[in-house]
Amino acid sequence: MESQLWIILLIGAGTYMFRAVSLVLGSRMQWSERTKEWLSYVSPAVLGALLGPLLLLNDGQWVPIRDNTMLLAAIPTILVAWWTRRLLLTVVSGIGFYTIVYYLM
């Protein structure tokens, strides 16, 4: 308990540090145009690089989507954070579809 602790305050900070410097350079420096446009892919490949296996997989296997509560519940999440691009209302809708597709299946 005490090492998962530690590892947790770890990549807070680590995850803290490096968006504090980058802020930091960034805000000083010049960015060129294709840079930018180049940086803006990374946000979007970096979710969905995490979102797809924990979405799609289980140990390595695909999940069946009749079987997959997290898909079944992301797909609506999705839909309202998109139209309404609000966090708060985005998490408190995925928490809500979670939980009514947990108690469905």
Given for the second form:
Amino acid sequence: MESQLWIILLIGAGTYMFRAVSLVLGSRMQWSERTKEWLSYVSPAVLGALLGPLLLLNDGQWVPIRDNTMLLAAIPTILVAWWTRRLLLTVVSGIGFYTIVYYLM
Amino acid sequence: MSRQDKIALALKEVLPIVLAYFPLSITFGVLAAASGVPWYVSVFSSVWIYSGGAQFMLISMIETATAPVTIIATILLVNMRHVLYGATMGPYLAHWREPLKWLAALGLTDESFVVTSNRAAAGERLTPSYYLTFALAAYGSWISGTIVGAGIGGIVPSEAATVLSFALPALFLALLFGGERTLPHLLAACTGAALATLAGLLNLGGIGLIVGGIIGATAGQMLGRKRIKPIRS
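Having seen the form predicted alone, could you give me the form predicted in complex with its partner chain?
So here's everything in the complex, that chain up top.
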């Protein structure tokens, strides 16, 4: 419990510093194009790194494709995200697809 | 435009975000409760972190008993994207008083950034009364949803909680495929996914996220530069 509070404190402080320092500095100077460019690739890279194990593994073990409820639900979810670009709609339909796959398998 | 008009405009434009945040943070509260996180810890994380992706990741990593150092390093790496948001928004707030800039930074979430930066890029002057109303409404929605979710978490059946757990991958998919989707960005995502999955198979845990994030971003940038060069020269 105590460690959970510490983790939250540090993550919150770090996230706020990312937001605040870059904003305050950004209001005074221009960032190098190269840095901005690299930063724009960090999000997709980390999101991919989060999704890979989440969708393909279970407790560090490979899940065969036809038994993989997560991956099967992810495919239509990706299509919804791609076409609508809407956060809430994607999350709600994703949960819907997962419910269907979960009860069918 | 009077101050009242600016506040009214901000409330009108923040409404879709308020509507999206509320159920999402209820889901967060419910999942946190189902994972045994006490209600005040989940509410505290919404007040103090205020970053949906980070908070969902935090629950799943607490559940799998990931080492605290790995949790903090991974989530901060994911949230490094906020540096990009701050750097982009900064110039638009150059005429603001200093303390107000520090206050504005609090509300710089993925979705708020997308809406307000589009507005500023279209030539609109961002005033404190517009921007801060916008930020506070979204923040309030996120916190109140968490309180509701944490409150009803105990009475939600475990099957519903299992199904709701797909909210996290769905959120990541929404952020990934709703954002920039050029080939270099997709390469960054695939490289990250491949390295993190490989690390998972080798039982290296959270290191895969950090390595995947850094190498994936670098790979994406390299491909991006390669593709731009012939056009420039």
